[in-house]
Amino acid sequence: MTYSAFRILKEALTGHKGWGPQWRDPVPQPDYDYVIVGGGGHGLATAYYLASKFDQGRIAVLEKRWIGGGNVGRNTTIIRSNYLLDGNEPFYEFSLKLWEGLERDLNYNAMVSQRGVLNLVHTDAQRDSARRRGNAMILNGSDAELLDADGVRAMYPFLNFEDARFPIKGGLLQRRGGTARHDAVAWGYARGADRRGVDIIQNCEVTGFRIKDGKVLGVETSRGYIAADKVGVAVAGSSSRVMETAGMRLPIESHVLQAFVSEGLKPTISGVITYGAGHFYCSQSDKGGLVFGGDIDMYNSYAQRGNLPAVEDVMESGISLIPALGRVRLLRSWGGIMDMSMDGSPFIDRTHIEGLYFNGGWCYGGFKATPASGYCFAHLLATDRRHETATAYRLDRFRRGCMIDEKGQGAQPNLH
């Protein structure tokens, strides 16, 4: 089934009786050429690009719960490529370009909205840093504009410009950044992969790996053993636990990141705003709710729930930036498990076990990286070569002294 305006009209006139399931619910086969562990955005995108761009077959995606139940459905939906370092900016710009053609590629409405991402600056030093970042973005083929205070005021006059402690002096704007509907991204990739023969197997938890003579033979699951020539792991905050069953200890800590949505409001925030004097970011959904978040909860956890001090910290930052938020009611909150690497940047690499590959350590950047992460991981699985935009995302970069410390705050997860 393909989607089109004609199809929507036809179904509306016939009582919507022609819609079918968006993907199959297959029984696991005894063996596959590729098994992708993790049915989130990165795992589904990997399977989709393996089948569509690299012409690979006999692929399975194993998800321990349901599609969309993990981080891909528990984020603040922001997409952008406003990075500084050479190890990151080309990759995220590649991802943003894939976002721009995603809906046509998938034949699915992922609600990609390039409404602009504005990073505010509050000091002269921040302005210099924003200018440097913007120049790096432009050199890597992206777009960037440095706004003064009047330029920011013209976009968002309700911000707190006059606060003596954190006056707004300008901002770095990426107009091509924006948001996408997180659930629709997962469903679109799942549907696209299924249409190309990928088996998406839900309620199938991987409990271990079968390894012999340094080579992975397959995975042990709650639904039995599944053999595979190659196994790719993309399980976000569960990375440490899953890879531990293969005898690997990763340079990753898992932390909860909370997100929030307010009651529905009239159109207020046209794009995405990030605070320069605190960790706070906010946009408005198509339903009218303000979607916002802040720092991770600072303790290690595998639970999809957070604590009240982090809630208070996010609300304080939000009201400091947008005083009118004090009159808005909070509708709900949720938590995702962030796989925080030691330098704040991810991994897409082979492991020391033949046939076992790893994708993780995305910290705050997982959702925006979904298309490029899937494409680069598929490239690695299919060719055994790193994609040109992901050559720096190696597991051994700490031993080699090649960290990608985007924020320049040291090798400690809670600082990123």
The other form holds:
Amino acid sequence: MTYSAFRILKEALTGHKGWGPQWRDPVPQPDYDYVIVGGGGHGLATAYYLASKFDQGRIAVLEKRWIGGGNVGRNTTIIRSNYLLDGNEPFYEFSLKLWEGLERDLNYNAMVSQRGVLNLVHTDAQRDSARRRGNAMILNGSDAELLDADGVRAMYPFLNFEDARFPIKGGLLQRRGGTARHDAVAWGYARGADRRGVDIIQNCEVTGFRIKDGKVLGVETSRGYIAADKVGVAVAGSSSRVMETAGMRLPIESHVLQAFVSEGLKPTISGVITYGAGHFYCSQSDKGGLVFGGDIDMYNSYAQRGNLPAVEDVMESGISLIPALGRVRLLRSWGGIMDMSMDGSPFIDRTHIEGLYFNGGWCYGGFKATPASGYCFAHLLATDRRHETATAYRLDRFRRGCMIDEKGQGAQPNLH
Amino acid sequence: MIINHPILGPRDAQEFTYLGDANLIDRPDWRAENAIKAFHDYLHLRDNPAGEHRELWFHEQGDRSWLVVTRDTLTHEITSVELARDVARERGRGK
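Given the form predicted on its own above, what does the protein look like in the form predicted together with the partner chain?
Now the full complex is given, and it begins with the chain already shown.
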């Protein structure tokens, strides 16, 4: 069923009786050409692009619970491509371009809203660094604009400009950045994949791989064995647990990141604002709630909830940037499990096992990458070659000395 | 989280900074044949278990001792806290 204005009108006149489920609930087949492990944003996008842009083979997505229930349903919905390094920026710009055409491509309203992402700067050194990053973005075909303090003031007059310690000196603005409706991204990809014949199998946990002579034969699941020519794993925070069953140790630690939403307010914050002196980023949803977050909790965790010190730190950062937040009541908070890599950059790569592919290490920046991650992973699965924007995301890059460390923090995952 | 410091008693986890897996105590021998591989694995690869995890915490806002904390990564429950010094000596370090 294709969605359109005509369709809405027709359903409105006929009592909305014609809307069916958006995807099927198929019984797992004994074998597939491709099995994607993980029904999150990246896994569903991979299946969608495999089916629509690459191989027309038989594809299944296996999800241990319900699709879109992990990090794609838990993030702060920001999309942007404001990276510095050559290994990253072309990839994220490719992703932003896919976001721009996503809704037409999927025939689904993902509420992609290019409302602008503003990274504030508070010192001369930060301004230099922002200028350099902006130039790197422009060189890679993206957009960037350096604002002075008056430029920022014109957009957001309520920020704490005259703070004695961290005065706002300006900001790097990416106008094409913005937000998207996170759940609709998962659902849109699921529906798009399903319409192209992909089996989306929920409540089907992968418990191991069947491997013979260095080649993957299929996956063991809670619903029985499923054979596959190629298996792609995209399970974010569970990466180490899943790949351990294939005998791999990954350059990844799992950490918990909390996010928050306030009570609904009248339109206040038109775009996305990030604080340069603390770790805080904030936007306002179309329902009116302020959506914001900050640092991870800093310790390894598989619990999808965090502790109060991180909550306090985010609130302090928020109020020091936007003093008016002091009067706002917090509605909800939640946690998600981040696959923090050793250099803060992701992996889209083959493994030493033939037919087994890995996608992970997205740290807490995976949402914006969803379209390109799916596209590039599908490209790798279908052609066995890396997509031109994802050549650097190799698992052996630490051995080769080719880290992609945007922040220059070294092999300390909780600092990325 | 409250970390029960072996010397100072129960302390708020906020007083500490977190380093990571306690296997970081076992620094490889730089003279070994396979030192390059050993250091790659030591620096970059992690077990990252879901469940019991032994990890290094530094009491930065306190007595500046390093601790080995055994904590469940699924529940955040802490079951044992030792001085990293003692753990390292048990493993034959610092001789």
